[in-house]
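First comes one chain, alone, set out as structure tokens in the form predicted alone.
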Amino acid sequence: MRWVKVLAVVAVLFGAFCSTAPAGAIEQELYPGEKELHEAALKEGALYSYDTGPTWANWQGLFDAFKERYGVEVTWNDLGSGATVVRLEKEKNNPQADTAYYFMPFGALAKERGVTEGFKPVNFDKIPDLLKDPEGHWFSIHKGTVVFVINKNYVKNTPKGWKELLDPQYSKSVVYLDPRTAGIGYAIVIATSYAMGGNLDNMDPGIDYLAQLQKVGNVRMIEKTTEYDKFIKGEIPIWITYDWNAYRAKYIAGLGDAVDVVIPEEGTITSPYAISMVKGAPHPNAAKLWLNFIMSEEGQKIFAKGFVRPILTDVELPSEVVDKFLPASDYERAMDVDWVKAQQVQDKAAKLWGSKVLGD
């Protein structure tokens, strides 16, 4: 029975991957080449994507609309963008996955480590060349900005800095994810170091504003993975994330004026998150096929509806989804940051966080 143990550990992992009859012929190729590629795809029969969790960033938007149009359903998993590098490091001699994403820091680190392939996908000139890598080893796809989102069930005054969450009427309240596995948690870190008045060289005074909210008892939980359904059931009074699960959570999971999104008055950072095809992946003709949807003008799109600012910027944000959106002068709050250096400093970062706030 050893296989059937092995088969309900594969489920547990990842969505259940069905193999489903071939999507009808492409009408209108998307870019040429694309029905070659997509036969290709099919006769390879699967693809995994890793940490693609399908409440982040709309990726559940994508994987129904690459079903729709190529037939082939999308097997993910939702690691976290550290554990995924780990994972892949682990794998590197029988890799299983076809397909990596994470916060950008990562995607360098990752190409570091020796575990991704070159590919330029469609649009690929599109891509500030700071946000990609030269031989596509990694490429950015999207951006989202820190947010703080409060649950109005739960906080009576809605913190409008930094600062204000460490006031004691927050106890227990806050919630975040952890620096060391996860991008958004290094992301708030970041945040944090420059809204203290710290930087990439000096991330001493955002790291110690979080142990002080550790200290004072207003942090609820650090988690490992995404907790928009947790939000969703309000188990989390306040949740510092990026602003499309604010809104997601505010305008499609239906919670309406019971959300508040709150760009901290102290300033925050807008990051950009990318994507990879696996040095050795499985399914290489799949992968191509999924790094091609995504960077496709109807990919990027596709994010824009779930609130998510595409990396194309000549892909504009639909009508229903723009007017949403806090002022664009609260906006003038964030700022981008050297994600080269960001990834170097990134380790060191990790650790000075663990050690500080958590005691390790």
The other form holds:
Amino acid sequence: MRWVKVLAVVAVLFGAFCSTAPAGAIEQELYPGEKELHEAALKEGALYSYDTGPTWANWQGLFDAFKERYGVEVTWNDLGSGATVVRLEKEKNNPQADTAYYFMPFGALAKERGVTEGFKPVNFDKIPDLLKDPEGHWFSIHKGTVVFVINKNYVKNTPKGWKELLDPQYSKSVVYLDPRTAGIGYAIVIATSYAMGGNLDNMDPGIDYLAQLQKVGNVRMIEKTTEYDKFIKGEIPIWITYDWNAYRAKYIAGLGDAVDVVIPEEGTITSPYAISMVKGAPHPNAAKLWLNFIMSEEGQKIFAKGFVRPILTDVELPSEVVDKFLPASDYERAMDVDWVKAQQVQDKAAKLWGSKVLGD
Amino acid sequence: MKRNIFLYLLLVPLFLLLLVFLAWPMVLVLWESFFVEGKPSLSNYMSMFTSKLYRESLRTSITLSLATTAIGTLCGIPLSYALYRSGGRLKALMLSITPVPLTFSGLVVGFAFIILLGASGFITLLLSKAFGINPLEFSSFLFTWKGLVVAYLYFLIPRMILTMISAWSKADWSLIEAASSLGASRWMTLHKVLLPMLLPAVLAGSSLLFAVSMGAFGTAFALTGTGVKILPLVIYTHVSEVSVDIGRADALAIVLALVTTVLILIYERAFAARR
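Pass me the form predicted together with its partner chain as well; I've looked at the form predicted alone already.
Next comes the full complex, and the chain you just saw is listed first.
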């Protein structure tokens, strides 16, 4: 009687499929024209969003909310910013992606390579001018601040700033990402440069500092990809990364008091992350619906729920999140930089880091 | 004749598979390595001579691979002999367990070593309880090239054992008996009879170990990140985020493949000639 069981399973699965597939009609529009856009998007039936890895910056939360509201499944990949631009270029004649997300400087690069389309989503005017392309070829959607995340099981005295990290008591303790391979790594180079008295024209102070950190033996490893899991597992005593990773480890993964979050006393920077509509997107209406949703107050709040700073400053943050962020006075030490310029000097800085820190 | 055609037809799927997933990508990689921003150029290859980072990574890759190959071969030969001479259930069990490390992805191997030897790893905690060592200092070797030697051996030694076990099984032991009954010394038997018999398997096994070490990526990527200067990781830095330079990555991949192939050819020739 095995076939009876098989049939029963199939029937149940089919039932489940039917009940989840169509989303209910939108009852109240988030912005004028949403219903119309939604209907057009449903006809297209799919959405390809490049480089929005679900574990980064609470993208999973946005996927779920988007699916729930519109019934459109977001198909994603996790390539890395640079690789995303390369891939868009390769697919130029036959675009596969609808939207592309990156470390903000890559937005300008993607526009330069002619793979983006101008689109101004809702609330576009509220994005600071420096953090968007005037025609909407790319625009920032959230920010992250470079902080220290401390595992207090290993670190008895929490370091307050960059200079203290050089102390011998932090031997073999510091982990950060490779500036050659990750936007956050590059953000760390810029942060240390400003903290050590340099700037975008002169990054030597920051890179010299990182080289010294390496030389005194306090760098445990240069990571690339699995740093969050390694931190949770207890392999990383001091981790330099974005603040949302810190809060996620502390409050979502539940490490609580075992984790300290520090905004270095000498200062740090805040990095914007941007998104674009892809030129010749196969599902243009779904892309617009997605971009509008990300920029709506609704979407921005979902970032905040994952401790990711929304780009819109007037969005009311959920109270359970607000209390957990470090005080605003700490965040005053985090500065904004000229990211378009940062993109132009990025390659040079990455090479300089390679030669001074890895000593080639 | 008819049978031959049938055999060839059977080979067609394999041929197509290799063509599409091995030969064609290699051709593309080779082709793209000669372009810089859309213009034909040799500068991707010239960078091998101008960049200290590339030269050093190639050298570290070769050193690391030679070390792991030598240790893997030296450990693999006696282990495989012991396994060959053991019998019954134990042998059957060991033979079925030995290939298991080869089936894990490099990422899994990397994490397995972190779980054992990392700062909060099982062995590290045990040692720190027993001898009071500092877990941070002790485990830090794991994230350097020394850690890679240990991790690579985990999947290299079983490879050597599997290659050697069939050589031991096929060895003609009556020749050894004949040599000693004809009055050859132990050393002479070893040198003139046993070694030549085993040499092809040792050569094949150690070449395989070297090639695997040169190209291994996942374990290094998961374990040490990109801080260790070996060529596969440097190639990776050129296909990711900030330093994207596909032409450069292509050229380095070709260099890695060429150097590995040439070294193996020289090695096998040198020993084959001695025979």
